[in-house]
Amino acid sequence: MQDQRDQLRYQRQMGLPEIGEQGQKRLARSRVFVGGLGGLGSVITTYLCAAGVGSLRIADRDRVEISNLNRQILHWTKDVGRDKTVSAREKLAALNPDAEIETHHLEIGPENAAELVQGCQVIVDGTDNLQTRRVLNRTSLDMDLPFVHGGINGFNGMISTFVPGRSPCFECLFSEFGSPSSPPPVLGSVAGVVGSLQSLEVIKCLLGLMDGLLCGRLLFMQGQTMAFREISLEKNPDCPECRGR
């Protein structure tokens, strides 16, 4: 660790035998790519930054709108009209000045995804559309990187971690789905729960705790009844993305 200040900052998590001082150093050396700074991305980046992940590379094309504020906790009323990347970098740097926060105000697409995730250990889905998720899934397969997916709709949410060679990929599950015609309704606290679970999955990936991941498993949360259901996932032998890889 760098100094006594770091020992104090991270002492509660370093008390976990799965982390300790060596695990904390491992987090500090890590770089994570997060696509999207909305309801999920706000929570994911906040918890990764607070945990001492050394470098976050974040991409989002949007500006803050007042309708975002019920769930996108990195952005405040004063940020309406600003680029989400600017708003997020300001808050994350204030939370943990030692973290490297690299932001890109752009749309994630097949022409730039590989460059965006270059040098990262994990890809995290904080996006809100199927097209971008498919791009990130393909990049995960091409670059052999875990892809931590989360989705929310109303009171409900889902989380899974796709690990190339060890699990089905995102396309195995969602190849038959199309993009919705309008954004789904969202309760902000549901985004908080799902984003928190995604950040936990990322931290386990970075620490090498791979056996406990939601790999080959989809965790579905029904917030209205507080029911959590786990669904086993199987590889689609005809998947257009991971077949033959």
Second form
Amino acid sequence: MQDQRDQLRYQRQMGLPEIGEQGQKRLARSRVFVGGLGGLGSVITTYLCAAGVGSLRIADRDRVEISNLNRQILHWTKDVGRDKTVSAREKLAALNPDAEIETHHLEIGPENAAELVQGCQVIVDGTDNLQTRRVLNRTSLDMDLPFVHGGINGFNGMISTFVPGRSPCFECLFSEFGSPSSPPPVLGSVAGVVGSLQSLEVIKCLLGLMDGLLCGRLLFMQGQTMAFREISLEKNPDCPECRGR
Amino acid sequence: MWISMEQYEESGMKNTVTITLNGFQEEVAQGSTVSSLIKYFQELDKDLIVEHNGRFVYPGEYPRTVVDDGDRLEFINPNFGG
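Moving from the form predicted alone, what structure would you give for the form predicted together with the partner chain?
Following is the full complex, with the preceding chain placed first.
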């Protein structure tokens, strides 16, 4: 905490007994890796940055396209054609000049994931494909870091936080699934809800509020009926990645 | 071994259970497993999440997960967009 300005900036959340001055300092010392700057990543990074998470390391390989703008709220019409990392860094730095925004314009893969995540306390899934999620899940297991997963499709979304040793991993659930043949239709507000819930999970991880995490639970949102349902998850001894450990 | 409702009816057997599948009540043959119900209800998408009474069912458990009267079953398409 630097000064009175910080006290004012964060006073509404520092009033929470779970945060307070110590918690705010803890957030300021934290570093989070966010993979992907699409619909989910836009919301996740915005809320983490606004909450005072000290350092965000972000990776995305894409440039902004006009078809992104219905849901990727960090990117605006003037950004079409720019790297998403450049667009995001500009907005996030304007939102909170004290945040360290480290961007990597690249594709996340098994060859670079460990280096990208090094020094971070949480891995967040803002990706749009199974392949990258599998890489991030492997990295979460290897580096013993929580992996906050989110996914969206049309009116629906799902969220879970995979904590190595405490919960199943992403592959426990989805190792037999194949990649969809085409990108799903997506409503921007669904990305907003799911990304917000992911950012809340990240903040809880950083504050050490581990008991209330979506750990061992998969939350499903059906936006059309506004129904939220929770599915209990057990470890999968047949998992090719964690073997149910 | 699972047999269809039609086969049950033809054989004169009356043993059925009522489950809630994707929010709708369905009468299915007693002893039906998740595997047999996926075939019976023609769930063609192989990438399917199955929830049985609030619990995630792994594909390896489908053949041995038997539904009982009053059970809730959900076939869910996963959401992998971002």
